[in-house]
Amino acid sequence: MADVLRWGLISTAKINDKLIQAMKGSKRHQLAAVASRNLDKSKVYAREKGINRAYGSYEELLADPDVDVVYNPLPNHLHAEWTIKAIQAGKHVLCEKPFVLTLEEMDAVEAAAREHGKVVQEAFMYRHHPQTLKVKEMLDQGVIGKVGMIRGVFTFLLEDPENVRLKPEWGGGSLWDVGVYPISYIRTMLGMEPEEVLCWQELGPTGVDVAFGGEMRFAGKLLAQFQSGFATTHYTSMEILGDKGSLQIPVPFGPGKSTSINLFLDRDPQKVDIKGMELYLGELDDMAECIWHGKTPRVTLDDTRRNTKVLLACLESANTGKAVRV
């Protein structure tokens, strides 16, 4: 039984810094290698981040026997391709969201994971944080009564016209980039899937959505609303309304080492403080537990498939102007 999980990074993406920061405080994880399609860039990156080995291609990293698990933060349209290649090379994989862009890609990843017996998980970091677990616990205990409405928002201002998030052929658009969060959060908290969605979008010059909004109808007359976008200032929030009270989560997707949520009972606000953790450490440790001890991933491939089905239904609704059954 290994006592250190050795990680390989495919690409020098900025989001790597989040994982690297989380690993600094853990003895369970080690950065073993990084790969870029430019060897010089990879070597410079490795020196800066204290990584032992640098490769000039992703294939070289996948062939490294001293890499146990691969982190895949590539652009959206490359997630499935390189996740499958990593699995076939004998690596476990933590892949950034959105995990796939089609259900056909989902089928292929699941088939590869089954064939090679590897742990593969979508990197929804917030799912592992104590704040998220506390909110779910409060709902399951009926603290705010029967839930009837959830609202979620994730927006930020994107001003760089060359940003990869604006490329339609690369899986661009605010729904794929940040809309995935409130949709995932809503499904997680309710523990069920929407029956129908009705959505709208505003397209930017490149043809991807720069503003997206929608409603989801669940069984039992339960409604949810969400918004995502690149055209307004950074803002995140989740609100959950029950028949006895409500919860307001100001930082639902990026909580840190100390955080708080607001509970309203009989219109009386109460601040609930929560001891947090390094945000990205949870998904790293979850991978370790799954690989070493056979734990079921907190974000299963079936969960990812269900979330993808909702996202695709939302896009279909926005493109057709009609409600879509999920």
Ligand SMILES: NC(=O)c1ccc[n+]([C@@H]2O[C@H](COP(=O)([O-])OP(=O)(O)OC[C@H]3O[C@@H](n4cnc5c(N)ncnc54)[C@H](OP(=O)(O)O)[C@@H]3O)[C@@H](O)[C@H]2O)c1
The other form holds:
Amino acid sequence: MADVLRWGLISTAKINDKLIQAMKGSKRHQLAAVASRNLDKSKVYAREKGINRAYGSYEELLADPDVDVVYNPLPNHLHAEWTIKAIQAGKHVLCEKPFVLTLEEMDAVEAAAREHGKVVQEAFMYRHHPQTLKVKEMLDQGVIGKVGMIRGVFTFLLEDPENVRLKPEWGGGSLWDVGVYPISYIRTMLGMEPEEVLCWQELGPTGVDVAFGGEMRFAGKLLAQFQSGFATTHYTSMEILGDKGSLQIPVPFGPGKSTSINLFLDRDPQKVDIKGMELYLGELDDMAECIWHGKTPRVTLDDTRRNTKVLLACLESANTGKAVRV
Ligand SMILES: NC(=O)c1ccc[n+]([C@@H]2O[C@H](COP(=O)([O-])OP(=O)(O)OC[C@H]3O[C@@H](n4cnc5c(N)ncnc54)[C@H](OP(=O)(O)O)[C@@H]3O)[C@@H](O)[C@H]2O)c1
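Okay, that is the form predicted alone; can I get the form predicted in complex with the ligand now?
Once more the chain from above appears, this time first in line as the rest of the complex follows.
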């Protein structure tokens, strides 16, 4: 059994830096190759980042027998296409969020993963962090009692008019980009799916949503609320309200090596300190465990399918102005 996982990066996306940083501190992961649509760009990138091999097309990287697993950080509309190509080339795949933009794409990725027996996972880095696991454990232990409400937000100011996140045909918009986080967080913490959603959006000049908000109704008289946007400064937060207390998570999606959450019992705030980790290492290590030891991915394809269904219902609701059953 190999003890080093050899990663291939398809593209020189900015987000790669987070994974490269996480890999630096680990002996289990090795940056084997990078591919770009332009060979010169790829070579310069490889030199700068200390990557051994540089390719001038994604296809060449997929044909490299010394790449075990591919990281897919392409623009959203290319996620399914290149994840499937990588699987068909015999690679395991960690693919950025949003994993797919339609359920048809989801069907195709799942079919390819099943046919080729590969580990394929959506790169929701926050799901692997000790803070997220601690919040879930506290809820399961009933620390704040029966949960009745949960709400979350992820916004940042997007000022570059050329940014791929503003192209409607590329899966642009704040819901697909950052709304995915509070929706995934809500579903993960409650361990169930909403029955119905009712959403609103504000469209920007290119036709993508620059502000998105929604209400979700779950079984058991449980309500949730989320917001995402490109028109206000960077802000993230989650709050979970129970009948014995509540939890406030100030940095729910990007916690680091040390972090804290606030627990309110009988109105008294208590800071709960949590020993964290390098944020992006969790998803890499989870892939290694799945590939080497047959572990079930923390973010399963079924989980991703359910998240996608909710996202699509939210879009339908915002587009039609009506509540949509999930
Ligand atoms: N998990 C997280 O924390 C996190 C954070 C940020 C972004 N993301 C996700 O990561 C993905 C990439 O985001 P990013 O901000 O890193 O993107 P980016 O810097 O714009 O990179 C996207 C890359 O895709 C490649 N590409 C292929 N076809 C392209 C086309 N037609 N137009 C433009 N680029 C094309 C380009 O690489 P080459 O030129 O080298 O081929 C480009 O560098 C998105 O899906 C996003 O949702 C996740």
